[in-house]
Amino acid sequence: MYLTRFRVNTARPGARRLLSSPQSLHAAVMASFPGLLPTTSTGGAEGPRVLWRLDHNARAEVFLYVVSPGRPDLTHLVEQAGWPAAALDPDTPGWQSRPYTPFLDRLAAGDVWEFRLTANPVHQIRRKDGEPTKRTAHLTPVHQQGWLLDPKRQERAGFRILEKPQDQRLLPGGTTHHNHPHHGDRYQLTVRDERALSFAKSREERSQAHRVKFVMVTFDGRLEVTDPDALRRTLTQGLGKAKAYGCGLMTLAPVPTPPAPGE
């Protein structure tokens, strides 16, 4: 497995076209694997697959992250949406790609990590008796956090989101005005950057009925590893729906060391 980072040159028209279309960006990511034919499966229920995510850290600082079974070649992305002149130096081809398996192999139960996840929090609803259920997006931060905090989802994914110490909580738990459970700010978890996307799957299909519509949000937080094998599966197969459109990729980072007294 490989973890790859590519900085997008947001000043270029090609970058703006890719950033505005998850369908186009997905196609560009998949074109990064010379040995992957259009008819090749990119991962079944258990196998590794290609996952990608955009991190919008600032207006001119956008990174594309890719987790993949093979090492990608992003030359075409550099030409469309990177810095081709800077990439002429063989030491800086325009992206960084690192073996991911050694890191995955070191994961152990009890490890604590900071994480980032862009996901598509959804649930099934039935508006009338007798109607089939319909997949619907969670639209409020409380419900979006509730989706990730679901105990069964965390258990299957191999982690537990950590709680804040009592003296650091600012909002009490309770219920919403609809009497739904509200966890206050009990957990070390934030949700941000909600984006409602709507786009055509192809140039030929422009009717509303054939448009892809979904909501994605980005979670930042801190977790404890409870099941290393399950977490490895989460990190390489993704979490939730809409994986082809930039959702599902979770990455981990070391927890910052607190400054020593007097520093």
Given for the second form:
Amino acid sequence: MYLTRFRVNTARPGARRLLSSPQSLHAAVMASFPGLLPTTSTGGAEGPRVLWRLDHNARAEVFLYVVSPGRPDLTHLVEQAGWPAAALDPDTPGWQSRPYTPFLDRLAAGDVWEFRLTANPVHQIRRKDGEPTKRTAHLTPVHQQGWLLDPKRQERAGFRILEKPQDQRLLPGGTTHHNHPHHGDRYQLTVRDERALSFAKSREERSQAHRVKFVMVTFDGRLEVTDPDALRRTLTQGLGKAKAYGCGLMTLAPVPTPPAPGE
Amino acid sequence: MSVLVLRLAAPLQAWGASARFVRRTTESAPTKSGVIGMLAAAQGLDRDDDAGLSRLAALRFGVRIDQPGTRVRDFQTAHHAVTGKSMPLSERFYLADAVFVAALEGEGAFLDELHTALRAPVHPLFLGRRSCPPALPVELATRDSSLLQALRDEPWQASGWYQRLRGKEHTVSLSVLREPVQGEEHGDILRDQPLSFAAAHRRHALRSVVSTTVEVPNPRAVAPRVPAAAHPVPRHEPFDAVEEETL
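Next up, the form predicted in complex with the partner chain in place of the form predicted on its own?
Shown next: the complete complex, the earlier chain at its head.
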């Protein structure tokens, strides 16, 4: 497995085109693997697959993260939406790629990591009896956090989201005014940057009914590894829906050490 | 020296300095003769008590414009209540929704006496014209300081809506119209130094007015709204975890 990072040159027209359409970016990411034919299935439910995510850290600081079974070649992305002149040196090809497997093998139960996950939180609803269920987006931060905090989902994914110390909580947990359970700010978890996307899969298909519509949000937080094997599967196969459109990729980063007192 | 501080706030106020006959104008700030007349009414002085008036007129006077208000014109077509005959057509000007802080500097004991009189006035108090009663108690305090210091220290008395209207300003600059101190250059001249309020011969002398400004904090100032982009995205560097392996 490989972890790859590419910084998008947002000033270029090519970058605008890629960032405005998850369909185009998905195609561009899939085109980075020389061994992968367009007709090849990108992996079923089992087995590693290509996952990607865009991190909009600032207006001109946009990173594309890719986790993939093979080593990608992002030359075409550098030419369209990167810095090709700076990439002439073979040591700096315009993107960074590192083997991911050693890190995955090092994961152990009880480790604490910071994580970021861009996901598509959905649930299935039935509005009246006898109707088939329908996949529906979670639209409020409480429900979106509740989606990730679902104990069964956390257990299957192999991690546990850490709770805040009691003295750092501002909101008590309890219920909302509709008597739905509400977790307050019990967990070390934030949700931000909700985007409701709606785009056509191809230029020919113009009808509203055939547009792709989904909601994606970015979670940041702190987790503890409970099941390393399950977490390895989560990190390489993704979490949730819309994985082709930049959802489901979770990355881990070390927890920053607090500055020593007196510093 | 002590200072008596007054708050002059009302739906309508009228402060004429040169008004005669049927056109009754108003200055943009309270006149000395108007405020002294109000104090004389509070004390219950007779109109021809010139000795009592001269004690009041000797006080040093200053006024701060806390809320300038709006000038409104009243075109008055009144009829005599008994005979029904038309009164002369007259034009009256008022300041609507204005707030001022007036200060009088003088001897402490006399000012305390005036402060007490304002709390239990002999004749009703009004702000420049009989039809303009004050909206709030007029007396604020007597202080041991100079006239300018008292006008600088007094909190902003403007209405809540006006303070919120200027909520972007953390300190507001208010004009002060006061009498010059000894040796200070003379400012504008206004004929509102009362000599006599006697009905037979009402007389006023010229008075010089220095115009300055003071800075006063705004209690309802709001912090500027932080745009959403100012909230930083949390730092997240997945390569920090991976790079340890490859080096």
